[in-house]
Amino acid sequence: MTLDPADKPGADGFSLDDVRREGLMASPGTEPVAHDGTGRVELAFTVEDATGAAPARRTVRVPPGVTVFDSASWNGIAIDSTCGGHGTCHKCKVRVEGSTPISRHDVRTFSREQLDDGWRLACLVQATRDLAVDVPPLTTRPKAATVGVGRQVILRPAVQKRYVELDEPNLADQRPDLARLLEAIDDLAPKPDLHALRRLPHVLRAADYKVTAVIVDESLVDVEPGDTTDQRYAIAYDLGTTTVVATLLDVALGTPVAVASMLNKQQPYGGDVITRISATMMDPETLPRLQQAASATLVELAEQVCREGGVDPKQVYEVAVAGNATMTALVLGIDPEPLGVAPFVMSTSQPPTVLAADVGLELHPRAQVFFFPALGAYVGGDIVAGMLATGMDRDKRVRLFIDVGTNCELVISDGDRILSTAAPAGPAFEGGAIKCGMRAADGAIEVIRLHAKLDPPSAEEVAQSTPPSVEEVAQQPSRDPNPVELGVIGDVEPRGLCGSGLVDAVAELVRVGLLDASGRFIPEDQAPTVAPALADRLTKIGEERVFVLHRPHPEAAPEDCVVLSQRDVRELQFAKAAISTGWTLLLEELGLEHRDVQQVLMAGSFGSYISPAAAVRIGLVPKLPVLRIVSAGNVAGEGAKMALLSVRERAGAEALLQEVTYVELSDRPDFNDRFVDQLGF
């Protein structure tokens, strides 16, 4: 391979250091390749489209010793990940065709026989020579929430048209255009934007000054040929660390039109929002990537739902975006890294309203853009819009509102005051960090139910198992032969375990008593007496203790199954201690207990999916009978379209910051203690 000058070492400064982050130094488990760290690699990349479509294949050139996954990232080529690279997360399983040093992060992932195909984690193969490298089809519309639960709203939109029939100028009328067409609109007073001065003269003589007035707040932004006043839309963003969900509005009507989801594609530089922090610290560079990422997944999802709606996407001339702190300055291309490190300050509560097409949306050229505002570093304006749509501030009852994900926010009111907080979850609501875990896809499992016993159960039985959320399990009308009933998203065959598939599995295991109220397995000489029918998926992999929850054939090894195994129960022990940890808290700062309330709304994707049993048998809820607890779906989502629909609930969200009170957990002594109270189930 000839090498150019530049590659050389010390050709304009360049160092292999200056390019390597935290998920390029010294890969956890594996030692780095020797190599010079002149010239350049060939990596050959073939990646595999979900819809069965031919796949693309990208050849790009690197520095030796910067990792697969980096490599691929840098150049627009996406790997699953969710910690970003830094070998924690298994995700990104890559094969590599040829000789490849095995990580024994490798060795926990992958079987014997995947081992010699070639199959490695991405973020952990330093590329030292030229590879070819196949990449599994990426996971880009997970299961998620569309649609919450919302109030109705009084239609108020700010999009405001009015259709004129004006009076030709002559000799005896010489009044300005401008003057003419303001004249005939007798209840509104908006005031000229240049785009519309602009097209003013050519739109009145072109239509016989028959016109429509487009009017977005108090701003004339367009005049339009002809009646179009039935054509008024605009699109709600729920600007998700995972998903981003896209609801296309027709305002004239206060109706949806299309909705569509996707995965952000931020998702390979990490899969929360402290790892993307982190990725822009590390390198200057990354901060762009992130916010053309954040930019193509709104365009992606604005072509979409415009195609679907079969609505010309100049017709949009308003948008409304609920997204976290974080997500909300990627996205306006803000440096995050005050959100990052103590004392987590944002840049603003209240982003300025701009141009869709100073975030790359190509709709009206005067569309705007309003960001919700945030109450804090880690309580965004998604938790905004989830208040604005639940009506916290308008319900006397005790309510906590829960929103599930990497970083949990929660809010309680009892009807006078509004607290907020934010819990550090982690990943394994996202399937992050656990060891056969998943999106929720296709092949995800995302309802257990498990039998200790194949004799047919008892009523006591019946009452305390976990209700399943999927049709054909719930409609099972008798007791399967199988002890370990699914429910598998797309009714296919399993390949891991999703976030709600997880809780009910660790909920189904305590009532069953193969855990104990510590989060261990039970002794294996015991199981058989505890529960006969599933003592045999009490297994080990290597040293680690699992359960088996699907076995691809019935002499599948443990290595081949889906599990769930001691570490994957820690991890969820660790993220629910820290959200009922938070929600304790905030209950004791209102003078208030558990059984103060009346009502628990979980939120987001994860809240529409999980079991309100399951949840409370595990503590991730106050024990609360299930009808109280309610599954809120996409309510940032709902409060971003009712900002849409009505100026009085826009300003409405705004007030909002003067009436919640943000609670800091992190500085509060006791914390610590208190989270390990939490830990048991």
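For comparison with the form predicted on its own, provide the form predicted in complex with another copy of the chain.
Chain alone follows, minus partners and molecules.
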């Protein structure tokens, strides 16, 4: 069995389609009650085109109870609205087939004839059954976009453009060029920067006083000839220690234009932040080199997304970067040493906005870069971005956010208080310290299903196993007599085991009984009884016991196979114990128990791909029904997009600094005891 590699971001990048698919995957997470095994409702949209072209037809599946407006918006179908779907503007008119409840707002908006014909306000129609919906052509530009995990964002980007047609000056009207321009813009009062002023006299006169003012935040950064208001772009970066993802956004429409990802060019200096910080401490020349490497990564991705999107880099006016505290310090050229040694101190929680040129980017000469604030040295801007994308500060449910990695960040909210901490999970999830470990790249085993017996499982056996999640069902291969089914990235010969494969392998070995609760392989002589179909795979390399996951050919020696070793299991145990100790202590702080958690968000380019069932089985997350475990996707990147689409959301990210309490675990006297308690499966 192999999976479509496009389902997963990795060294080869992922496409715009994947982003859209992620959006779809993420949406149900906000309404888990609505997809508790009873599936989805189907909405068939017919979207009329203002240009007279044939209407577009799109069918989407959403959890029952979602409004028609949200269902459309989450799926990139624009419905007129000036209030963003809040029931106040009365503009989101659609025609719904069949009988639909009529709201009091509908009565005030439509005639009796129209109501009989099915016209309703889309933001007030809940989709509780399959519906056919006609959407009239847009008469206004879209005002909202859906990003993150079911987050709808009213478009109010920091990048604004205003087209004006000015009177020419004369002896009776000698107003300076700038005053003439700014007095024609009634809703913004930006300060000019030197670049814009240098261009202003020439552009005004060459363009017959018909120009577009380009404003970023509170600065007038440029003036362009003619009307360029629909050309407004920005780049959102998820600046990861391992992988960096860039999304080119059309901030006027709120839509992504192109996405690209690549390995962080700092990799040669070490796989994790501590190694890179150490490198800067050894040699003062390393900091500028690391800064340069980060910069080169951002630059290459910017070139790629602009090329793919057909966008002039000079029309990219803003950048947002979500990165952990070390990545943020390094790309800004700030010495990271205090982050790496006790007491783990940041230079600042909120880096200043800098020019794109300050981090080496050649976009608009006055393009600005916004960096997400950080809660602590090990709960960085990437996590704040993730909290923004998942609405951790807005949801009344008890939710646990886990970004799994070498450093694992945990956030828990009970709808009132928000706590966060960091747990040192070690390199197991990134493939480090694992015998056949590798990154999530071509040839990596990422999904494993073991069959203990040679015969197909009985109905009883199937019933006893944990039910697979919705995603697992979608990916489930047809039954195969092979006792070890593998999902391999890139549909190639397996070469190793990535983090999600490691979790799956251990979870499956525990399930079939080849690993006991303490994490030890069972004695070799018991294996044929416990799992006859797999017994021959339990062997040794030297003195160490291993389980063979993949044999390149039937006679291959264990040394030439992809195996899981006893030590690998121990590594994973330590990692998951660190994490589960973290959320256990956070739950205790809030006076909550495991079962109180209503949603677990598995975040990050790695965490999103762990099988929920496996995560539950090994105890990485609380023991909950798998439907409460949601893959949240690349939430750091989604948060960065939100910051670019809405200054209000950006302010929300900054406000999180005050709203979230950082809990330091490393100085708790009971930490070690609790950690040991969590080691078993």
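Residue numbers count along the first chain shown, from 1. Quantities reported herein were computed from a predicted structural model and do not represent experimental measurements. Think of the rigid core as the biggest set of C-alphas that the two forms share within 1.5 Å after superposition.
S.K.: Once the core is aligned, does residue 397 move its Cα by at least 2 Å between these two forms?
M.R.: No: residue 397 shifts by under 2 Å between these two forms.
S.K.: Is the shift of residue 588 between these two forms large enough to count as movement, that is, does its C-alpha move by 2 Å or more after the core is superposed?
M.R.: Superposed on the core, residue 588 moves its C-alpha less than 2 Å between these two forms.
S.K.: For residue 304, decide whether the Cα shift between these two forms is 2 Å or greater, given a superposition on the rigid core.
M.R.: No, the C-alpha position differs by under 2 Å between these two forms.
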